[in-house]
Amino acid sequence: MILAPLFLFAAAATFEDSFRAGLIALQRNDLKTAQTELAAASKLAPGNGRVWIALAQTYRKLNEFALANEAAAKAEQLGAKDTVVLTSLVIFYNEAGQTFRAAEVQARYARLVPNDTAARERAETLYFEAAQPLLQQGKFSETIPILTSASKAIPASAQLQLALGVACYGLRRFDDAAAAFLKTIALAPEIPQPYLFLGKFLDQVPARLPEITKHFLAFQKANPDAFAGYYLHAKALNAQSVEPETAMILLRKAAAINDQDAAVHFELGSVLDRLRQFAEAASEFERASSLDPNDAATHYRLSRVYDRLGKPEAALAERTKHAALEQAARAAKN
């Protein structure tokens, strides 16, 4: 009787055998063995997302970046609801410097485990880490898609809404910026930044001024020892040309807390100008100019008040300063 070679009776390797061997080799950094075993496992179970993320990690360590990204994409497709695959993908994308993709996957994981607060916070952190360098470089048009996606994935994040507002403000998309800052206030009314940013462009969002004024008033009441609340409330009233006496009282309180802020004196000068108290208005504009001599608007308003006071030479001097500062600002833009 002829005996068949023994290897014909050897059992074929199973998926579990190859997958386990591949993972052990990957742990030991035996990358060639890991690649061989995991590739074999992927052929035996091509629909298994876990083997594809293991392959992606192996290829990345072998510097086969195209193959690594291709395997990661398959893992992401096949393991969309597998928490093990998703957490592994977050690590893979983060280590590969693809922070935004890591954030997107982490947000998907967080939706699968809604009671895991840490998972949501991790997604929030990753989104912010993806956006922050672009914000710091002034690349606002590249930042907005990231933060828009982030705010949809994590709508309750004050940090992401604030960052989105900053990016929109940087692009002079004032209505979008106001919407983002107002959402930030709704989520975290104690944070001062959204109020301060809104105060920078009140003249650009006239339709929102009544709503913004209510928030400024609430901020003022919540922070009675801070000058910002009084100043912002008064500035919103000035922007609507209403309640000049109230605005003046608020600005006096703000100045009593911080007399070194040029903007407070500018707003106070504006109120007094509206009340036709020109001598007092000139005094406030002069104070603002001494604190911030490079503000063109202050010199312009001061020139107008000097005209009303019958001081043509002083008015001319202020108009000359205003024109020089405006010309310098245009040159800087060009």
The other form holds:
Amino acid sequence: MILAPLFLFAAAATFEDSFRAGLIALQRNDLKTAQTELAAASKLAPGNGRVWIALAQTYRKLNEFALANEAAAKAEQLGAKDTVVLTSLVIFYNEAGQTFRAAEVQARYARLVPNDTAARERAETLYFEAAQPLLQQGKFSETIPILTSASKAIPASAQLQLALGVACYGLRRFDDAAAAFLKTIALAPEIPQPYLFLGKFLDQVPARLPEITKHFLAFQKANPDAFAGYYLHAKALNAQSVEPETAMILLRKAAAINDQDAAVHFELGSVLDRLRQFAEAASEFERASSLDPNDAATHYRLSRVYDRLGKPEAALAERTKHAALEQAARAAKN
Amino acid sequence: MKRWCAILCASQCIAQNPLPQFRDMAREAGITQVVPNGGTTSKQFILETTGSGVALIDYDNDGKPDAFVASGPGSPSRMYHNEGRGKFRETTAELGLTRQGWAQGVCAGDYDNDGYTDLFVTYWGQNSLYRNVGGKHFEDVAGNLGLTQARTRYNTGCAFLDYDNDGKLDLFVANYLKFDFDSTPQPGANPYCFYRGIAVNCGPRGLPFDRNLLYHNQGGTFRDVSDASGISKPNGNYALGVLTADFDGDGLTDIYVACDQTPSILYINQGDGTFSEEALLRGAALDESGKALSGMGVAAADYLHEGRPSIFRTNFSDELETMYRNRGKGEFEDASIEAGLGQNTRFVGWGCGFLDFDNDGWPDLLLVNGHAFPEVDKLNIDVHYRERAILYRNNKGHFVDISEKAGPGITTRHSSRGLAIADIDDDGTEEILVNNQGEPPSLLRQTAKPSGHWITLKLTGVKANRSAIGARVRVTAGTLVQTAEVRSGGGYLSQSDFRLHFGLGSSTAVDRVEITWPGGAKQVVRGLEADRVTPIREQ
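Given the form predicted on its own above, produce the structure of the same protein in the form predicted in complex with the partner chain.
In what comes next, the whole complex appears, and the chain from above leads the way.
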């Protein structure tokens, strides 16, 4: 497959003879002949990127990987604007398991053919394929350079922005993560994941909260039947300690849609606690605790409201559960 | 004409509330010596990360606060005498302050009631109690007065306090953890020795806890009453900053200790020589989700004019700063977000203190920052070893971050630790001394005087301890009613001026000052003029 376009462009005279002979040999899998002919051709026309990519392919088949990579690098350098060389390089790098390099070359090719949507999509896919295994292994620091390069090459990809956000979140680079998720929202506001991720670390991006709140409100309005929209909007308000009454209404709507989510009840309990409605707060924390008995924070908040309601024994019981869960979490971490 | 008047009025309104501009004047002032604290590009041990504090105290009773800077090895801790007109002169050697070592914290108090402020300096190793001999010399009397420790301890924050109201200052000393160079693992040696994937010095997790200490002043010597008083009971806390105050309003001094990666401690004074640790019960140990944060520095103020000291604590990066609002009787709630403090999570905060930089009668808040690990700079993230300070303006109980517009004194990056506050030239604006790791200290000063009026009260105890530590003051000026307390230690391992500074806004006089001296005696002074330092002696 890689050789077909190259046949068409084999040059004249001695170079042509060697190049053609090399390509034919390569197609027949006569690798020694291919190497000899293509090496000769490369000496005759050292600035021809197409010879170098054919040579790279030959070396790879001969398991001469260092030479193959060297030849491919020359092809990349010499054929930077040659679509034939670039498409051949994509195949070479992909077959060699160098998916990120294949993506980089494919992106370069896509820039040369701006009307070819499929070329851009192929680059996006390759970038994602390069990053995904690293993301899954939690190798976030290795993933970020790939996805940063990817998002520069294909700035309109929501998928790549989302992946970049996840990688930054994994490394606790919260501001970068927020930036990536907000870009994702700008590109594809209908995708729920960036909203859900942002909702996980609102306390780490205080400066962005007003902007995030606007997006959460829009998400809520676009998804009136989803509890997540109301919940996230309320959570963003709570993170700024503003509009507690609005937050309470939103959370009650969320709970009416889905009564089985502990986080909604916890957040509602927190608002009621802040509004000093301790009995109602206790009910919500109790509900959250029944849905997720292993959440230490809920037990702590319950202990605090029980204290305020004059229930010291119940408070002590919750404090004990909180301490045990915290200790278990520390032990698991160690 | 009307239009011009309106423009003039608007410009005057703006001028009344301008943003402060802070500048670092340490160099011009003569405070120029570098403060070594271990490595500057890499720190092998946790001991290199925690030091050290500063103090602004008037050691020679000339009315002007002098500057003390605690230091790690490579330099003695230094004293700079306040010569007036913004100038300081180093007097370290002539005062006999020659000791070098891993100095950590500093707190002051006239423990022998001789009229001269003494200085206590904590160390990894034996602490020093510097008795002030007539304002001319300091002699280390720790060994003679019962303060020798049987083993090497990692002493950090400290405070003099009169916990039994007998007129003699006792001494509290926080201990961080058990540390020695030989047994502490090297960076990267175990999971506790990494930060975001890079090898850094180990701890505090993974290193053994130690216990805090209380020494009772027997009238000449000190006696270790840590066990008898219940102070040594908590055994699972990495203790750093110390703050004393009467948190529950019962007339007895309590002790709050900011703890790193573990619940903070609130010792409630039982009035019978014992303390009960009640931070968890009273809502001052954890954040509002029940997580123990990495507490470093700690300060108190009545930031809402409720007549009660609330607690502010600095924490690590990725954590909010904490404001524990005192709801009365020493019951606290985490009000950090409500107070406007949920703004900064990328800083590791250390020194902190309340000051009224605009003299509007509402205590503002300053904290200084700097990461524990210099290696963090290799990560190329938005967390840095050297960081700017954070200045919050108190807008009638709600804090607004004005750091970026508050001048180079605030925005210049350092890896700062302790800070102390005092009006060094009695002009009605408070200055701030900051200890910077591996650099000379900063002395932050406003470039223009704020428009608000002020009063500074210098209290002297007679039946109470001479330093008046523990005296609580309520100042009424027009509709402004403010409370504060004379305090030893506080912030991050540091000592601010004993004198209490109050902004008075537009009031040109103080209607009433009510002092509750340690022991409960009350004294009322009326009709004080503003814009001056006023001494008040216990009657």
